[in-house]
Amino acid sequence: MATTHESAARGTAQVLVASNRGPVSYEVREDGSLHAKRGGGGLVSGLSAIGPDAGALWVCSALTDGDREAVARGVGEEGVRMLPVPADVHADAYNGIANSVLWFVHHLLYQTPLEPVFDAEFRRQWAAYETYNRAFAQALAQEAAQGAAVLVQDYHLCLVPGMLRELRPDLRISHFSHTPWAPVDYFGLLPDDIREQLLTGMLGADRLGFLTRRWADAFSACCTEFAGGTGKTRVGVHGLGADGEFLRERSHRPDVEERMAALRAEIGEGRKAIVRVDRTELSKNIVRGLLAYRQLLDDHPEWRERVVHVAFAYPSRQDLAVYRDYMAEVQRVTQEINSAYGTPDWTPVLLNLKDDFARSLAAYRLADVALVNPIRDGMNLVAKEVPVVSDEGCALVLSREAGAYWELRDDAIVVNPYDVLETARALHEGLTMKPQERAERTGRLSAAATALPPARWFLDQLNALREPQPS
């Protein structure tokens, strides 16, 4: 139960967002000054849509030394509260549990003969995850006005709704999952008490949101199996779309035009481009995409020297060994393909490892085929962004395991992400698609992709949370 002091404490914020990463980050420069860098994304767009007078507050974690220094100096931005969670606690909660357990469970990534192993080290890290979530719950309880709306984000903060409900039963609380949700049998890998804590934590919310009906149904099935149902918690679906207006404007700025010219020169005159843009995340399936491209070159030698695979594989979670190993495998397979098939005038795979948004947009615009083949993905906005900015129309090869599949499947070339032969055939189909059909499909894909842009996606959740709870 909440203490008397906690119950009496009331803040002024009417709308609160809680997430691991906030809208701003800080770095300490050589002269000791702090430099703030603003972020983007759906939540930033959404919060801006409710207006400056809405009494909104974003609660997030201090992730870097610069962030922690900003908190220590009392430096911050209006509308943002950054929590100085100790670096070791954050590392255990974020890398130890959120990214090495919950992410793996929801994306079905474990090699089950060897992992997971729920040992004493796991329990130590789980305690940090609890501490991390509690810090958010306590901060939200302090900052929220009576009856405020609190929108908790993602798998890092699954325990917050239940913890916050105990501290502030007056609040309207939601939680949104940006990942898939595991099926019952896979979720059942977790220890019994951990399963219960996760589900009870989530069910502390008035409303839960998911990106697709498939993920929502998987969560409900886990609740039926392990928690006796979802109780009074409502479960809804909000399929985050691309921000078409922003993407079209941003993709025609001079820096993108410069990168397009450079990319065209690298690809070579008259060649087609198969483009992928991903973080080097285990679930993105980059290696099988490379193997499918190699299969294409074997099955259709006529494409040799006539097509280039432009693969953007931006570093992700390189502080985890399994991710470093995966990055190394992406590079190894790329080098293998280029050595086996390349000529003095043709590099079959152009691998880009440096994160460059303008270069990504340039690749979107000139892609003949976009390859989006995750083994499991909550949504995958790349699948939605490419059709929006494509200059000439782009064939979309799309995994049936991406959340975006449910909205884009009618006009995409759908593949089983594990089937390299099928993916190679799909790449060939995309490369040989008639220009008119490609343009027509791209138009329909773009319309579907922008049906729920970030601002409306956020407002829809907020409005649904504010609806009266059914009796």
Second form
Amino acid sequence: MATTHESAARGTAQVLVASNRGPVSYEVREDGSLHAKRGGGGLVSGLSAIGPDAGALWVCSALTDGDREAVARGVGEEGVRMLPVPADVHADAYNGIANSVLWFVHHLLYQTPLEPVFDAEFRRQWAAYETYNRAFAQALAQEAAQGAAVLVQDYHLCLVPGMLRELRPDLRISHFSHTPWAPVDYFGLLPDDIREQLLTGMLGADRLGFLTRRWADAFSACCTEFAGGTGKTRVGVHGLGADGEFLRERSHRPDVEERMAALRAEIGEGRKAIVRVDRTELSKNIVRGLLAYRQLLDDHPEWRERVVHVAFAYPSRQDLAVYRDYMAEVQRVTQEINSAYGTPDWTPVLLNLKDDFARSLAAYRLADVALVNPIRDGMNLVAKEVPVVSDEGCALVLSREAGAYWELRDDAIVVNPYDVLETARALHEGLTMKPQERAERTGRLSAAATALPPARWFLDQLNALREPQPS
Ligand code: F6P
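Show the form predicted in complex with ligand F6P, please, because up to now only the form predicted on its own has appeared in this conversation.
Now the complete complex, all chains and molecules, led by this one.
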């Protein structure tokens, strides 16, 4: 039992969430004022499930100049603590290590004849990753009440559980991976000491969460191979689902209706729509999706002028050259298809690069086929959102490498994401699926997709963390 003095020194938060990106970000306006933008997503709605009086605190990093300015001016939101990590440290930790090494390892993205190269520059960035993780551990240690629950998120913060455990052995600590986990041989690409640091850092937690059994097993296998097992740390699976209630309401607001009318006009009367919606990450496989669509137009010329591929490819991580190049390739292949196959009345691919949530929802509602073909994905919420929102039923072409595959495979048309010919056949199958079958499958997909909404997903983890540890 802590003394009053100890608890005062220790902070008051009972539930703490830690993540790189927080629920709010700031922009400095021309007149010098700060404008706050609130984000959405599973964690935001999950955390709201515990209510405003639960003593929750979200610790996140300042990401933009506006964020750093907000911290400097003492501007902030109730329940959020933004850490003013220096911009260069953040860039090395986030762009250099998290997105260019850990993301690549877990998504199997390296072109191994030339990369990765673990050189002195890598070591310098790794030191920044350690500094960045330590800043989180120290802030959490300061803010947490005696015995509080701390839920650390993702590959940006793998070292936090171990660092925090040393500072505050009284806390209940969990870590959740929103990405896949690499197979043993691929994780083995990392230098020995880095591998060990990552695993022991995470094993500092009482509990580790993954989106599917596949990723949890891959993690355990890495621990067996490189860390002598998972020790006392429990490993659990929590497959984040879609927020059905929110999506149904949001997708029927006037801004979505307006965008549906505009999109219908762009697609053209009587044509079918193959829709995809992604943040343009290297793992999303947008280029092979376009190649499969081109193959469909070759294999089935009867679809020419009768179908449109509506591809939403929102910019992501544009500080990295490899992401910018990938985005350029998506645009290049789109143009190639449009100039080779397009006619005065028909644009085969409608590419949307501007992030517009209402327009994405409009596309979800009218899609005949949804294409979700990542080469590897922790879950993929688009695969779960489309069936919930679809007006008349939508065939789902789904990669077997997406986490969502394990929950949706019975009613999806499953593809190997590298096989463009198979994906083209799947698109044809989706386009020709009978309306009744499409609607029935969509109903079942929607039920499976909403089985674990964000609020339950979050509460399940919190409750599991609070369960007494087996001795
Ligand atoms: O795509 C999922 C994901 O990688 C999550 O694991 C993570 O929370 C998020 O994206 C990070 O994205 P960003 O780099 O834009 O903050």
